[in-house]
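The chain below stands alone and is given in structure tokens; this is the form predicted alone.
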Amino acid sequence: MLAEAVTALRSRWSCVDWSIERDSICASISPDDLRAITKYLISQEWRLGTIVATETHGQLELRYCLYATRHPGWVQLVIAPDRMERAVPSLTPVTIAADWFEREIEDLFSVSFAQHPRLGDFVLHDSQWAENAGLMRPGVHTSGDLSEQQREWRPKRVLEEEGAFVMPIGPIFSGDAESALFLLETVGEDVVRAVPRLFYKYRAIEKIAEGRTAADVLLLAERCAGTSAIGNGLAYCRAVERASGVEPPARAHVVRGFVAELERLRHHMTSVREICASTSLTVAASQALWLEEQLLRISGETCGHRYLFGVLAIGGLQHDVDDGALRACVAGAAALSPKIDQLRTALENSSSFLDRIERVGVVGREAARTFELVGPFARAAGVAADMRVIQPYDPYPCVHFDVPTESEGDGYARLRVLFAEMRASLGIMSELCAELAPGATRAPAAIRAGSALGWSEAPRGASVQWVELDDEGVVRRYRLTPPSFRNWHGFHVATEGFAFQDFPIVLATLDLSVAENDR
């Protein structure tokens, strides 16, 4: 299929040197051709996975990574803008999915994107960071004083009618909620415009990774969001392994898939618990919390950590997991399955609960495709994209499961997808147990110079990561695109047009992580 795609691209842009490297079509192109080529690829059902900015010796390089949705494969388009102007054409007029990627790069690399509708005050807040701080540029250090020339920040308003006002929510919350500011504009009871202001706890993970060993950066990838250590950690491991030509043993692939599904099962139960709590169903929330705790205990007993830290290693696993422990894990999770079904049935039969989530927070299929949403958020709107299927990686090509989808795109549809995915994860775990065979669990990790993409289907959706290594196995550039970064971009679609009292419920059903975004 990639050969056919290359032929089609060559027929339209014959002056470009198109080549196939592993599972990617790669080409260095002129910035003037970027929009036309991307527009064509999108028309052929390719989707934007990430944009990687790199600067070496004053030369900026932008790598646009798109993945196919009809067959396995990627396209990587590389442009090198003029080193003096640092200006490139914006892709946002072609695909709105490029919007946040470009705003992030503008903040962190001081790049100007021509015809972008709105730049500035994104990752580096105007009230805290100096203009053009360019934190990710070489020679700029996080320990330096980058807070000069602070500017007063005021939210931009759209509504000017008499009686219009902005309702701020946050950025400080009680409990364990991360810092985020939500600006809700209204002229009455319904939200007309919703704007999230994130990155209050920007951690500069990509900057910190530079100059560290590949093994050390795995700790950062796992801890990008503690609730999805396997999802994000696996994408990083796969990027390093592909860059270095390291192939994990067969048993490692099986166990990796197993713990990824165990994490998905526990993660989705946490999401169900938060949805119940948002609707003030105290008893249901307590039942979900008990189920979540049981799954955390099973995870700890199986792998040594409740949130599965320290399981993965570059080249395989940090340590093997006994066959008996994996089978006991399946048995323990299966024993909880009737109680999970009971909770689902009770929620579906609660009219007061359904009144709060049904036809609320609606995101239609077209909007999900336009913003290129991922994970359960997208699948509840009928977009069945799942990296385990459309860009398969071991062990999933040998596993049989259906990708659950719904069509309504509301809070209830998202809840049903969560429950369906929990059932599917338990089935995958059982099937993988039957595939267990003795053997090594870690290949010699002979890290060498190279660069590659890695990806996985984390609980919240596609995690896409890029790594570039030197001869010593040290990370030159690490690019982390977790699913929440993609899905926060579509947050406003679900919240606008609904009542203020619906806001916390919609937010819970979207399952968006502030910590995962503010990396």
Second form
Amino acid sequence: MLAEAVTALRSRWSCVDWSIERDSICASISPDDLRAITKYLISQEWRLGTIVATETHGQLELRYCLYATRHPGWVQLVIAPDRMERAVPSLTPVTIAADWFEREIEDLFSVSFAQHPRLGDFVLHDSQWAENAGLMRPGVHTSGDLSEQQREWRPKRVLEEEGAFVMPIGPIFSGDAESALFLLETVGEDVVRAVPRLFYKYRAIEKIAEGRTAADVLLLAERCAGTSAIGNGLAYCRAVERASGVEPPARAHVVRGFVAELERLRHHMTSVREICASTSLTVAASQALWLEEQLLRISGETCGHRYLFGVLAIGGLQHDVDDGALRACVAGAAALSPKIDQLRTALENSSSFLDRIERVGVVGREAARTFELVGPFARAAGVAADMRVIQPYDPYPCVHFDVPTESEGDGYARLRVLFAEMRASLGIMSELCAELAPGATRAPAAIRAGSALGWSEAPRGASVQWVELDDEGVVRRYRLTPPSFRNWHGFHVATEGFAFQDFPIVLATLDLSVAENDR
Amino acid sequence: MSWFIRGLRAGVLTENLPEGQNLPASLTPGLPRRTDFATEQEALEITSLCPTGALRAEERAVHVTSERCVECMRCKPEQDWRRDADWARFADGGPLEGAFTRSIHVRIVDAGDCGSCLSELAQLNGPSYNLHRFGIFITPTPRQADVLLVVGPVTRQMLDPLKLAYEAMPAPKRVLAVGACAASGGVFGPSVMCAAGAADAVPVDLVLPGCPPPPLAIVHALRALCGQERPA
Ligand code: SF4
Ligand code: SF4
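Now show me the form predicted together with the partner chain; what you just gave was the form predicted alone.
Time for the whole complex; same chain goes first.
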């Protein structure tokens, strides 16, 4: 399939040197061709995975990574624009999915993009940073007292009606909510639109990863979002393994798949709990919270950590998990399964609950496709994007499972997808458990210089990462594109015209992590 | 069946605080503690496994700086792990006194947490832990809070909101730093965008290590902070 794709590309752009490296079509292209090639690829159902910016000795390089949705394979387009000479052509007019990537690169590498609709205040807040701070550029470190850099920041207003006002929520709000600011524009009862201002929690993981060993960067990958430590950690491990030619043993793949599903199960239970809590359905929320705690304990008993930190290692697993523990885990989770089903049925029969989540926070199929949303969010809108299927990786090719989809794209559809995926994860866990064979769980990690992409289907959707290593096993560039970064981009679509009191519900059903986005 | 009946049917799910030294499943993975090894060499080898410098060898003993431990489990199983829930330690000052012993209100501030510490905090109000029975309540406003509970390493962009929240609280007030991040910066700080924990922004009274600290340890820390029990 990749061969066909490369032939098609060659016939259209014959002066570009297209080559196939393992599962990627790679090419260095001129910035002038970027839009045309991307436009063509997107018309062929390729999707933007990530854009990796790097700067070495003053030379900027942008790597656009797209993945096919009809067959396995990637395209990596590399441009090396001269930033002094002129602005880089923006991809946003071609695909809106590039929008946030470019805003991020503008902030962190001070690259300007021609024809981008809206640059400025994004990762680095304008109230604290000069627009050309370029934090990710080599040699840029921050210093000095922040309070001296305070500058005024005012949100951009969109609504220009009489009586319109902006109601700010955050960055600190509610009981145990993550920090983020929401600007609700309203003329009275209904909110016309809600604009999120994120990155209060920006920890600059990509920056602090530089110069750390590959093994230590795994700690960052896991803790980018602690609630999907395996999801993001696995994508990172796979990137490092592919960059240095390490192949984890078969048993490691099976156990990795197992814990990834265990994490998905627990994560989705958390999301269900948050949805119940947002509608003030206390009994259901408590029951979900109890189920979540049981799953956390099962995770702790199986792998030694409630949130599954420290399970993965580059080359396989840090410690083997014995068969007995895995079987006990399946038994424990299966024993909870009837309770999960009871909760689902009870919720589906509560009309007062359904009234509050039906037709709330609607994101239709068209929007999900144009914004290239991922994970359960996209699947609830009828886009069956799942990296386990479209870009399969071990152990999933030999496991049978369904990717549940719904079509309404509202809060209820998302809830149903969550429940269906929980059931699927339980199935995968018991299937993998039956397949277990004794064997090594960690390949000797002979890390050598190289760079590669790694990806996985984290609980919230596709996690796409890129790593560049030197021969000491030290990370030179780490690029982390977690699913929440993609899905927050679709947040404003879900929040067009809703009632004030529905805000927590919309937020809960979208299942977005601020930590994961902010990195 | 109504939700009310369903709630009653579920019965009492709240657990008593565990007594003694057995490690309940809810406490995994515990925290590493001082361990004596057979040789100095062995102690040094274990120390070198730690990515955050939480382990320090002194002759044959390996000491642990709990605040720095991010529970990566690289020193497991060689190092001894503690099996109780009293992980907190007073950095400064002491518990709240008088009427506060019976009831306190807590404002949580997320200053860059990864989601797990917050997820453990969410468990506190769940059936298993039921924080309310100790008279401890989570409040949405700092104006009513007696305790500021900080999670996360304190990112630059959360520094000002965190300070504002602290200033908005009436005296007497206490600050509890929860998790390795808030205790020491964890895996993230100190670095370009992160401080070395809550103490860089506000005066911290009680430090609770762990990555994340399990709910039971948080319950103990909160009870210690309002003088309901003494930390070990
Ligand atoms: S668990 Fe990890 S961070 Fe903690 S002491 Fe052991 S090696 Fe160090
Ligand atoms: S201490 Fe650990 S679990 Fe808590 S916020 Fe920091 S990284 Fe996450």
